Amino acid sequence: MTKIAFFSTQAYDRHFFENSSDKHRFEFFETRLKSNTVQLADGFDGVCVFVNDKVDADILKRLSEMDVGLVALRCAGFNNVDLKAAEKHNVRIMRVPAYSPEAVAEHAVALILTLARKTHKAYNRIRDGNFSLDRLTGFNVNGKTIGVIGTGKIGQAFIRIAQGFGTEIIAFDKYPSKALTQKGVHYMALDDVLANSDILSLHCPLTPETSHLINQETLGKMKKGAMLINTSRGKLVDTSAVIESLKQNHLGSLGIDVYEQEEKLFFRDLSEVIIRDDQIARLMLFPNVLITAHQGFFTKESLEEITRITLKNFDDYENKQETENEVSCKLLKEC
């Protein structure tokens, strides 16, 4: 029997996983796997974690001398692992690659229509008696041109429903699909994306080629007016420079469900303490920014695929089979 210690526990991580395999034997800890806590993984065969726990050179090296040989992966990216020190320590990590890209697709349309109608802040002036329309004038989303960075599985989920709406579809990508394009997706170099899109959707992962993507230089390539919609990773965006173009007027409006500091926020409740953090309290004044935290993927489809393959990455790790929910440098032919 296969003993994993959970870190970044949620609720409904217990209430997915806690009853689900008689095969495994689950501990669960809410704090995140850090330098002062990797300890705890200590009598366990693998570690099970989520976006924001640390598996750098020096976990992995402290998880191998306690003969953790697993790092199972609660989501798809996994740009917090180091794999170069997980092949060193002959540590597995292993992935959830495609749990529901439908559920992070809608979210993301459901930042821009929220954006472009307004409905969070008429929905707040309601509860209040104000039923005035002033100053809840939105756009038409059909017409406009959506600029989509990234075309993987997440990215075609988002393109789908976003031509629904009668939109222009231009997109880049260092691999065009000739499917997309055969259903008019019309893919471009960056620049003429940033140049040419009324909103710009995000659907990449976090490499250091695309680390601060958004910054100074590109958000002055947008058009003045457009919408950015993050909801990847979020040191996709350089937040300082995005707070400046929201002073500047040259950024319209911002929907996030991903911060490039959400580890010390995200998933915690902080209702009744004082957030530190002057750049996201900074971007909750602005009335043109809409901020989710982190919950993309959070629909119960997904969370069911999330167990059904973590259950069968312990599996094949139990019973030494090869998978492809692997990653590693050889596989990904990288590091």
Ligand code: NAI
The other form holds:
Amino acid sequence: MTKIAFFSTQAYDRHFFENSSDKHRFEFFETRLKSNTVQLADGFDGVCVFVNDKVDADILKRLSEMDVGLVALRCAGFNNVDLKAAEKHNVRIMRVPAYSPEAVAEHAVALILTLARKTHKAYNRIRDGNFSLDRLTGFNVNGKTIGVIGTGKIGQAFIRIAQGFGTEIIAFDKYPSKALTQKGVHYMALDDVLANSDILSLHCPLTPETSHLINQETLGKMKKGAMLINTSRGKLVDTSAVIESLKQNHLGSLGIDVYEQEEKLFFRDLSEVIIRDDQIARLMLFPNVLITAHQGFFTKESLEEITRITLKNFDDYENKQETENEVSCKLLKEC
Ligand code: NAI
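Structure of the form predicted together with the ligand, given the form predicted alone:
Below is the whole assembly, all chains and molecules, this chain first.
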């Protein structure tokens, strides 16, 4: 029986994982995994973490000293894990590489349509008895050019939906897909994607190379009035540069499901707390900015799949099985 300590757990994690397996024993902690909470993992075989848990070199060293040999991520991205340190300390890292790319892709489209047709404003107006259309003019997505950065599983799901709107899809990826080219996607250099997109949607992972991919310089290369959508990772975007571009009326609108400093805010009810993060407070004031709190993955179908694959990862760890869900320097041929 493998004993697993869950960190960053919400009510929905308990709902899906509690009583989901009689093979393993689980304990649920609401706190994030960090240097002053890692001690909670003592006595467990593995930890199960989420997007904002920091699995850095110090945490991995301490986990290995406590004989904790597994970090199971309940997500696809693993930018929060120091893979070199995991190798050094002999801790296996497993993730859920794909649970529902459509969930995130559909959420990106929801952000686009909301911003394009201002339905978030219409909803609030009508609740207030205001049936006027004044200042609700939107724009058609049909006929627009959509730029996609990162054409992996989520990028491809996004492209399938976006093409249905009758849009032109241009894309940038380190490894362009032949199959997508055959489906009418035009790969081009990053600068050309930036310059030609009416809507730009980010679907690449966060790596040292993609950190602040959207910055003052790249924003300057974008079309005036373009829409930027980020459902990938907050640090892909330099928030200060984006705020400045919105203030200059250069960036036309912004839809984000992820935010640079989200670990201090997201997944918590802070409605009675003074928000000390001035950048999110500024973003919340723009009429052309829509923020959701990392809910792209959050569908019933995704949660069922995350649970199923995570339980399989626990089994594979217990049985010392190799799995395609493992991430390591060796397997990625990186770091
Ligand atoms: P994936 O691995 O299938 O695709 C990523 C694509 O990005 C690949 O085609 C890769 O070649 C490309 N890429 C890598 N480095 C690049 C670079 N420097 N420039 C351009 N392209 C580059 O990953 P998937 O499943 O499509 O997920 C993408 C990201 O979405 C994840 O890394 C994660 O950060 C984010 N995500 C967000 C969720 C949410 O709830 N908002 C949920 C799940 C994932």
